[in-house]
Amino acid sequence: MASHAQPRDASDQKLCLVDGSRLVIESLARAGADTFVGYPITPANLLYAYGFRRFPAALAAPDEITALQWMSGFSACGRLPVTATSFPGFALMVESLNMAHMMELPMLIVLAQRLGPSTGSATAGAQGDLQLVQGAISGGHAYPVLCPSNLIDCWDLAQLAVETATRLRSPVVLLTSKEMLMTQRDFDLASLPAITPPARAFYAGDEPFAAYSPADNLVPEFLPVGSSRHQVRLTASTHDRRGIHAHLAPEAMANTARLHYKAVRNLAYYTRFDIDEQAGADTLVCAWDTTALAAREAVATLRESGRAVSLLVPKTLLPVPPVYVETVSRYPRVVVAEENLNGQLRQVLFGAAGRSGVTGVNAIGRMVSPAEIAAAVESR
């Protein structure tokens, strides 16, 4: 859903500065999320600092394939884990974010991008690990990957981010940048909106559990091991509905393609993003992560010109949403800024061979900037 922020009275205002990190723990504390494992590594470090102190349990990890495999035994226990890490951490998590996605383990990752490849600068901002999560399980499946565009979203999408985990029993990436949760703005308390947790429910029925038989919506009901009534079967290898190794027999094929299709079933759930189209414009500005902040400025400064420009703000990533597809069609220029040497959002959304009238504004080392990003859209 397209969401639009709300103006309040300067009289309820409780302004302060903050960090998108401090915004995102407390978020997820308070949706729920109650365990926090990690390994400390820049530009994540502050969400690590704040977690320790905010989570009713928090684990030092001594590697990031430990912290995820760590995770995996919490979330089974019935637990709704996070970690936050950056390129060289969650590179070493890949294989345990498989075994999570086959087990179907909910959990959630903050993942701080940062200037690469490898270890990269660690103090310099970047967008490059879009295509990296886009590409992470094996076989191209899809899973939840959000994005949040301003310090409202850092509380909006880890709320939804801890939602949508145990709504599709599955992990989600909350992707986000060094900008986005290190630097400090000031900003309205008041204007977050109040949090509470969902409820969880467990299986409770008679008939044994099967743990990987799925609802209408093809999300199996959950219910954590140790369990004093039913035996629970929770398996990363290919498996029935019943968590048997079953190799290439029919179910267990079908069981490892609703893996996939569970989380573009459910899409609608979790797709949030800024829509802002003006009549009469021909060019669609698009932007995400901390670029979003520099799209709308120029946005602004271009329509106070005459310019008629729209933008669009993608906060789900991916799976991609069927609306951004329709919504960049609709127009014959697209621009597309973010802070990577390659377009990863544009090859998102246009692929490799692109599409007329698309062009990009990139940049690495540093962020986009708004004159840039005008420059672009008036440029023929």
The other form holds:
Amino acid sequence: MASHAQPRDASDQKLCLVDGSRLVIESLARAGADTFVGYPITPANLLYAYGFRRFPAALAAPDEITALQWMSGFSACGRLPVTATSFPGFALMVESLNMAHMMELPMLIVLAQRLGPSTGSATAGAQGDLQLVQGAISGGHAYPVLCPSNLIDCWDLAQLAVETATRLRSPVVLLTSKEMLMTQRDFDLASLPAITPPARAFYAGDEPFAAYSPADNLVPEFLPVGSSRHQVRLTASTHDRRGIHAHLAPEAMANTARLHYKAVRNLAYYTRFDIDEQAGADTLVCAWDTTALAAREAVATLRESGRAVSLLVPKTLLPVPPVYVETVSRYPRVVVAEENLNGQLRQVLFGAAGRSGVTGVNAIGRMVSPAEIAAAVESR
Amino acid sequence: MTGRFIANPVLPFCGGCGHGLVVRNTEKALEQLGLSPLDVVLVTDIGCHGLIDSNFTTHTVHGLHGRAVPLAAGIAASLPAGKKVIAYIGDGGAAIGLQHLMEAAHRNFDVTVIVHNNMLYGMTGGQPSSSTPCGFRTPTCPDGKEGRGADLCRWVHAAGAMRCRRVLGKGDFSEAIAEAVAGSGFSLLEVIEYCPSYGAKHNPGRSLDDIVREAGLALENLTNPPAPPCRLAPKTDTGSLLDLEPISREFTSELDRCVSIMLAGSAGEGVQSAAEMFARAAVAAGLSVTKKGTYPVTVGIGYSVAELMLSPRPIQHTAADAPDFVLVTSADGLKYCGPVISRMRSGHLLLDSSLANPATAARVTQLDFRKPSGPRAAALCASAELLRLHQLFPLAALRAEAGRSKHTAKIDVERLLADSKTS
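Next block, the form predicted together with the partner chain, ref. the form predicted alone:
And the full complex, kicking off with our chain again.
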């Protein structure tokens, strides 16, 4: 899927200059997210501004922890809250993210990556938070992390994030970056597919509600706190199906394990990626976020010069879909391009031990260029 | 003790712990108020008091250490007024989440916070908290705490809480709980109690009355003038973010390659708005465009730089190794672009005539950008000069776009953007 919409008749087009933030927020709102909790942090500022304009309800939080706790309260009552942050804010949200994971509260965190470590350079782009997001849940639990690679993705994946959060009763992270969210591009708004918010169903049974009694897909039904029909118990501590603290009891341990397997079992539902394979190619280029745009250019240039090469753009970053593992295993050479120092997607895919034939193209403080990727593919 | 609000009479607390009294008085207060269990949400923090969830028949939500108050606030803001949200926290949780307490009181969330102040962190072995009074002994400060203990009631009252009250955790104080829960807006009830395991043992012979008196903590009932509680209020003016003025492709361009342009000037001199007009004009001429803005976090001073890319084909990657054109309208812009200009091996630098000519391998042309219509039109003027010199797309496209822009109300667009300069 290219960054530009499919060619359309000029009369049908609605050409505008837009940034990713605008599409993300509009898509989230149309998909049913209803409460924006703002906390000021660069480069999530546009998301904040748009969120307050567009969402049916919005509240300005004084800090990151308050933001996540308010959101947890909103979510517990059946709302679908969203916040936007960057690394420093996300770091402070981690404990509350764990709470939302444990309580199984749908919510969205849009993480606008910027250059770190620490405060770093707030207005410089980066792709340095994948491993932080991957390890955010104590115990290494999986949860959905989606990443747009172009403006169309900003629209599609924001909608998917809302659907996944409600379907899985889970927090979802939309991992993106300053470049994706703030760079303006010409774009045909008429090319965007319509979004219909899914009807959200709550527990309607007559039996007492058990907040953590899973269905076949490992996801429990949901009933808002404050219900006048049934008692609702939610807890951040290890608990049984009713939401009662249960330490190491087998039922509680099964519940804790379920939280991880819930994300894995339903992975196919929210797996999105682009694969562009070329016959005879022995090299696969893999890139995420805006580096995927550079990778597309590099692949096009290489093919024009007669070099066969394939491209994988992961959009569902975590948990790692099995198709990524299957795909990279078919190529003797894999070039992973990303805007960080240590090769975070490369490590997610191949681990610290790596693999023969796997190389990284990395940069910090600047974007990885198509020429660098092409050179890595050409080098032997 | 079994009733409508307490299903299990066996409380999970040590013998003599004041937490049990809080639970019994809470139940009595809720009965007095005639509430139904499903009208009540009990939010508990980390600490021994937080073990009580399974005993209550109300909704229960058990959160993180120090964070029960904002969690309760989020719940309260989402529920209708008839529902009652009570947060149980300890003095340790109050210390960890002090900002949350102040914020919740200040915003007047409709929550009753009951602080189980046993003057230490009990669950973790008896460490002192901010509220531990001076001289009070705990296992980790056997000689007595140094420094003052916090007066939570006065702090939270100063933040704007509707009601703040301190009581001793003895006997029947259900009336105080009932008063707090019945009222609208934020209430704090601080219950002074003893931890039998870590407090009473280390402070033999000291009664709660003695401790409170010696610490100067008054058993007072503080109020603020009534104010509406904070609830999520649905907005009605949430129009689509996609209701943008579309760009009509009324022009054409003969540009046959991707070019990058850096437009650099000073904050407040219309650099970003000129760049956006330029970008929209390029789209109107059939080109693909990207635009980035760069400026210091202090947006009202220093440089303001816009980076543009124009191409007859869809643009993917949005960074060029070096710009093809650099347009500089002020000293701030020149300072920012200096390193870029010095690295240019080709391309064209268009420089305001007031600026010193920098060392560069690029072609340099000095022109008046600031004089024709003043500094606020300098960036637009420079953009026009670029089009006059290089015909990337018709100047008429920029003229049309500028004519529609709210940013050019005080600019003679027709004169400034004429196809050829008149002076």
